[in-house]
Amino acid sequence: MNIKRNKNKMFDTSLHLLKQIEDHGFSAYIVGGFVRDLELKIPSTDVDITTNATPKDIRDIFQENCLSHSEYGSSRVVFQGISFEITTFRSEGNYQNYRRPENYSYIDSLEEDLKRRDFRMNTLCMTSKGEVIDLLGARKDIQNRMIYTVGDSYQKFSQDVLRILRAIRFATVLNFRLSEDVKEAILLNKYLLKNLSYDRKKSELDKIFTSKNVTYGVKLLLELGLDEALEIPNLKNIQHFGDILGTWALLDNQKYPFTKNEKEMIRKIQEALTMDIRDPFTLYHYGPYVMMVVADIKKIPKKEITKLYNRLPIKSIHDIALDGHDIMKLLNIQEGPLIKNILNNLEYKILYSELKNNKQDLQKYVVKHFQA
């Protein structure tokens, strides 16, 4: 059965890439999420290629356009300006650290390669002619909007514990249901999440928290007790999910990784949540981004906060009509902490409309109150 071709560059280039591999005597297919999303008629740009060509064969075919290959039989190729990951058919041995196979071997069977994958819905394949191949019943799962593992669910999750969060993420983003055996296997294996890095866990949680279907995703996390397994006990108390940093500010978890800037934003959001965000100095000090996040959490109309912010007579200390050099000259003093104190005082007075932000009025005020 042919899927109506998506007339975008990624789709056409992917088919050309398959043909290029086939022209060298190998078989190749688009596999996984891209084909699944075509079935669901939703946009996708993440294309994975599977082939019986080995990484060495891929290097021979694409030469300098083959940028790298991993220890797990995947190659990174740039073809017609687009980067693709190409993985050789393989079978896998026992897993180590609940994430990676200890060993693997290349094989020549598409069906056997698909059996090592996580969920049946991700096993659809497409040929260079746009024909869809369904060897494991993926299409039925997609039509029923259900998530089943490929083979035994308990084994799949105990092999690679990240699959637990991937199951929740797929269910959330695609609005699919988890099969009962998947739920049971998650309950039996969720304790293994402690072996997963916080970076990995946060990456999946971010995708859940930013989904339009986040309420459903959080319901699944709570239903399966993953809030405790993931060390985010505050999850059950959160009723609102908007901005991702706002969500993490409410979760108040110190174990998950953030950049220095993200940590600073989270700190400001947490502080501002305890304040009156309609107050001029609060609006000025925390700025529009933090104020919009807090307004969203507190269910205060953003238009109201935007209007109040736009009415502020100054938006930063640099907007004050008098600067530090003006003050030093006016008072005949050297640079020092007094200058900062004066500017802070002017800032406050201007924001609360006790002083107009014009140079003449500010000069008079400074001379009257700070002249030695």
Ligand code: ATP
The other form holds:
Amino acid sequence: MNIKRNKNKMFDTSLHLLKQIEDHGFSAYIVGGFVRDLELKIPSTDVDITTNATPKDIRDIFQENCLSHSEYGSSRVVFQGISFEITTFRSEGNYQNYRRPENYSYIDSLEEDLKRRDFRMNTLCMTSKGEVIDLLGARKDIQNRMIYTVGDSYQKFSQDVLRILRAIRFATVLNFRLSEDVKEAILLNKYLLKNLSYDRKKSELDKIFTSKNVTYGVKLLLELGLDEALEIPNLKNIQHFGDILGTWALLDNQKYPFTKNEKEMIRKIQEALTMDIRDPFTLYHYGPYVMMVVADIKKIPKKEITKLYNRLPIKSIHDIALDGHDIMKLLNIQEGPLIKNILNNLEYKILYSELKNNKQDLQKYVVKHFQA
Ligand code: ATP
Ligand code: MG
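For comparison with the form predicted on its own, kindly provide the form predicted in complex with adenosine-5'-triphosphate.
Every component of the complex follows; first up is the chain already shown.
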């Protein structure tokens, strides 16, 4: 119910925003994903607006609510609490670096603006009255669940190689098919993917790998040889796509960007994959998240692993009934590496049920084995 209310709020607010731009003498439309997703009756959170107002006009209209505007003709505006991307109608000159046009010119024609876009299904527009405008045949593609480029496929992918990954991502997330033209053009241009930043590649791949329809997306990636072009040759060996870091651990590629924490988790998952995860020390050492990811990959029931984990007598070194200070007092020794060694020894003995985790038993054990 909330989703519906939010969607309606977003829809109503978007139309008000268009009206506001029109009241200043410009034309403006919702374009792309939002209208496409409305047609498909699926929720969409991101609204893109296209207009003949320039970024400067947009700034004049929305003033401090215009958060940014770029030389590429896009502005970010917050209107009635919702954030919108507003882009000025433009035509694009030659492309450079297989990603960005060398120059833009602002134009006055919606149809010309739609022609610079990637896929026909992404050219559906909506007016401030809520009427759908379909100048390039988007509706037919959406109804047939097909992806065609706007104009020549070879040219579209060679101009901007990111579009290859957008095509696969949309096909996956929306469960659409790629037209033969699109497939052929991808095969001819995929070698250009080496020019695209790993950041960009990763953000599209993440959307594919976390989609409910991932199996289909991966089938497309493999069918088109994109595993090689994206330097993820292990893709063909992955049987099951669960946790995203689990997937990257299996892909085992050092080139894609991760935060320090993510890198650490990926390393732990890779390590734990080589171990017996029913072993108490492994469960304790790697913790529940890594264990769940590995259980999922190894097809071990998660319930069984949760049960084993919950049964561990200690979950961290701080759970040991004796701490470093207790040991120093007990043995009358100073701080030093011996304390850590003793704690590690206790950890091990407790986990393998060779010692009970109560103060008295632990004290006895420490005195017996470590008293000088
Ligand atoms: P979603 O927001 O659901 O991911 P979208 O279609 O709205 O999908 P955006 O990335 O928000 O995609 O872009 C908005 C619109 O801008 C697209 O629908 C498309 O018309 C156009 N567009 C975006 N990226 C490109 C590109 N690389 N080349 C050409 N047109 C593009
Ligand atoms: Mg969008």
